[in-house]
Each structure stands twice: as structure tokens, then as C-alpha cells.
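Here you get one chain, nothing else, as C-alpha cells; it is the form predicted alone.
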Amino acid sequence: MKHFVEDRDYAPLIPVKDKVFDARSEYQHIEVYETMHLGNMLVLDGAVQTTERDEFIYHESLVLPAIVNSDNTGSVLIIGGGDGGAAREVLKACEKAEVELVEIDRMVMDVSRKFLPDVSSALQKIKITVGDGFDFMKTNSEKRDILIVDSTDPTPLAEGLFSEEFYRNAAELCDVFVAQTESPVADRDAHKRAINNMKKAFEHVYTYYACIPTYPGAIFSFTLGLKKQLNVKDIDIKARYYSKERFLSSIGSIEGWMN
């Protein structure tokens, strides 16, 4: 039996049937594997991004806490998220929202449309800008209700999206901000750096956690940056992983992960 495993500490061994796509874009190495139990799996530069079986955990955890903490959901900007999963969750919760997605790598979107059709289903319904998210934030002054960062790990391609400068730009352009902030187990330094940088930009910062079995360490984090204190609304949405109770119980202090 063949397996895929990331070259990182705590990475799980994932049984695969075959590699169904393998190419290098202008920016990164893109692979898609047909796995034994998880459906198709998207891999960028050797790191698992999502699988058809468990992607809903990541995408609901990233998006829905921002939705329920926003007074307005009319305009949403997504930085990254080329697989389309974040956009899909926004439109599930707020079908009338104006959504713009800024993705640097067109090939990621093309590959996701072909091999991850359910995840990418919202890409045809939203405005898409192909470009660098960090540069977009420096030059764009349009304010949005919610800003979501669905980035890869802080590799050279995405490290600017974890910087204090980026978070300060974001704080000027939205009332509710959310980003993935890495694993406190497998990427503790990146986790700490992202949250500490966010605290320099936002008055209220809340980190929360989810179990994503295909990611190294299995425990993954997301962080909200708010102008007001946490105020979770009840929303009527069919979610597979998110619930108000699960979200609130997963909020934790990062100090416990820093030791």
C-alpha cells in the first residue's frame, strides 16, 4: 500500500491509491492524490491543504465564527482560499453576501474545480482577483464587513500574510477579521508569532482550536481579530462541525501552548 506523509514532525501517514495530478505552477508544486479513505487530497509544496472527507472541519471553523461575530455580513473579502471552500461556507451562511477572493495562483483554482468539485463550487459565484494578497491589502482601501485569510503555511510565498504590517492593514479595512494561525503542536513558533502580531493590530483577539486529522499535530488554530468584544449570534445554518457551543468551548489562551 502506498502512503503520503509530509516531511514534518507529527505528520500523519495517509494511505493513497494514486497521484492524479502533478505540476508546478509559477508559484508552487501542486499535487492531487486519490486517497484510500479521504477522497481527493490537495497538496501544495508537500503540505496537505485539504481532503474531500474532512475539509468541512477546516472551512467551517475558519468562516463561521467570523460570521456569527459580525453585525453585518454584506461584504466579505477572502485572501487565499483558492480551493473555494471558504467562499462556499460564506455563501451557505450569507447567500446574499458580496464575496471577493484574492488568490495568487490561478492553477490552484483550476485544479480545485476539476478534482474538488464540491469544495470549489462557489468559485463560479463570486468575484475573483488573481494577485498577491499582501500587495492587494497594501493598495486597496475598500472596507469590508469581514476579512478572511485562508492561507498556506508561512512559507516564502505566504509569510507576509502572518506579519504585523498585514494585520494592521486588515484592521483598517474590516470590523471582523479571521485567519488560520497554524498548529500549536506542529508549528508552535509560527502559531505564537501570528497571534502576537495580531494582538498588535486588533483590540480584541480570540484564538480557538479544531481537530483536523490530516494536518500535522491534528490540533489546528484559528484567530479572530475584533473591534468589539466577542458577541456570538445564533444563526440558522446546517453545519457539520461548527456549533456555538463547540466554538465557545474551543477558545483558549495561547500561553498554555507556549511553554
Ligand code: SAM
Contents of the next structure:
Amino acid sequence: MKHFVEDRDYAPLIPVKDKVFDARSEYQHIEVYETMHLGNMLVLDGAVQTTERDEFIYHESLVLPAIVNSDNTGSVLIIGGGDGGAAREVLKACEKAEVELVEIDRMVMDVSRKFLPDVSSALQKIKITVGDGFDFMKTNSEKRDILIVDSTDPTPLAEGLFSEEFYRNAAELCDVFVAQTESPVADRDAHKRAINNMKKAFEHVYTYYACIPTYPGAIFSFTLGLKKQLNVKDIDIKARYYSKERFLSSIGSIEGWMN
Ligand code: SAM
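Please give the corresponding structure for the form predicted together with the named molecule, as opposed to the form predicted alone shown earlier.
Let us now look at the entire complex, which starts with that chain.
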């Protein structure tokens, strides 16, 4: 049996049937694999982004805690997220939200439309800006209710999206902010750096964890930056992974473990 495995510590072996797409965009190496059990899988610069079967865990975990902690959900900005999964989750929960997505790599969106049709289904319903999210946040002054960062790991392409400057710009422009903040197992330094930078920019910061079997380390983190303390609304949504109880019980910090 063939396997795909990231060239990183703690990476899982993912059984695959075939590679169905392989190209280099202006920004990164883009591959799609047909896996044995998880549908199609998008890989960028050798790092698993999402698979059709487990994507709901990442996307619900990224998006829904921000929505349930927001008084308003009329306008949502997503930075990165070219596969469309975060936008789809926003529109599932808030049908009328005006969503804009700022993605640097057009090819990721084109490939997702072809190979991840359900994940990318919302791309046709939202405003798309092709550009660097770090630069966008420096020059944009339009306020939004919610800002979501759905970026790749902090490689040179996405490093700015984990910086204090970026988080400070974001804090000016939204009430509720959420970002993926890496795995405390596979990328402990990036995880801690992102949270520490967020703490310099946001008054209330809450990190929470989800189990994502296809990511190195399996435990992955997300961090909310809020102007007010956590106040989780009950909402009527059909979620497969998210629940209020699961979200609240997943909030924590790695301080004190794995020293
Ligand atoms: N679920 C994913 C993960 O953490 O593995 C993230 C998925 S999404 C495909 C990440 C997207 O962020 C990619 O399409 C990538 O092109 C985009 N991205 C990376 N750096 C960016 C930047 N500086 N500005 C805007 N988009 C960026």
C-alpha cells in the first residue's frame, strides 16, 4: 500500500491510491492525492491542508467558536482559506453574512473547485480578493464583525499572518478574531509564538484544541482574540464536530505540560 507522509516529526502515514494533481503555482507546490479512506486530500508545500472526510473538524473548530462569541455576524473577513471550507462554515451558520476572502494563491482556489467540490462550494457565493493577507490588513480600514485567519503554517509565505503587527492591525478592525495557531505537539514554538503575539494585541485570548487525525501531532489549536470575555451563545446549527460543551471543554493552555 502507498502512503503519503509529511516530512515532519509526528506526521501520520496516510494511505493513498494515487496523486491526481501536481503543479507549482507562483507561491507553492500544490498536490492533490486520492486517499484510501479520506477522499481527496490537498497538500501545499508538502503539508496536508485538508481531506474531504475530516475537513469538518478543522473548519467547524475554526469558524463556529467565533460565530457563537459574536454579537454581530453581518460581515466576515477570511484571510487565506483558499479551499473555501471556512467560508462554507460561515455561510452555513450565518446565511446572510457578507463574506470576503483574501487568498494569495488563485491556483489553490481553482484546484479546490475541481478536486474538493463540497469544501469549496461557497467560493462562488462570496467576494474574493487575490492578494497577501498581511499587506491587505496594513492598508484596509473597513471594519468587520468577525475576522478569521485560515492560513498555512508559518512558512515565509504565511509568516506575517502570525506576527504581532498583523494581530494588532486585526484587533483594530474587528470585534471577534480567530486564527489557527498550530499544533502544540508538532510545532510547539510556532504555537506559543502565535499565542504570545495575540496576547499583545487582544484583551481576551482563548486557545482551544481539536483532534485532527491527518495533521502532524494530531492535536491542533485555534485561538480567539476578543474585546469582551467569552460569552458563548446557543445557536441552532447542524454541526458534526462542534458543540458548546466540546468547545468549552477544549479551552486550555500548554503552559505546564510538555516542558
Ligand atoms: N486548513 C489548512 C491548514 O492549516 O493546513 C489551511 C488551509 S487554506 C488552504 C490555507 C491558505 O492560506 C492557502 O491557500 C494559502 O495559499 C493561503 N495563504 C498563505 N499565506 C497567505 C498570505 N500571506 N495571504 C493570504 N493567503 C495566504
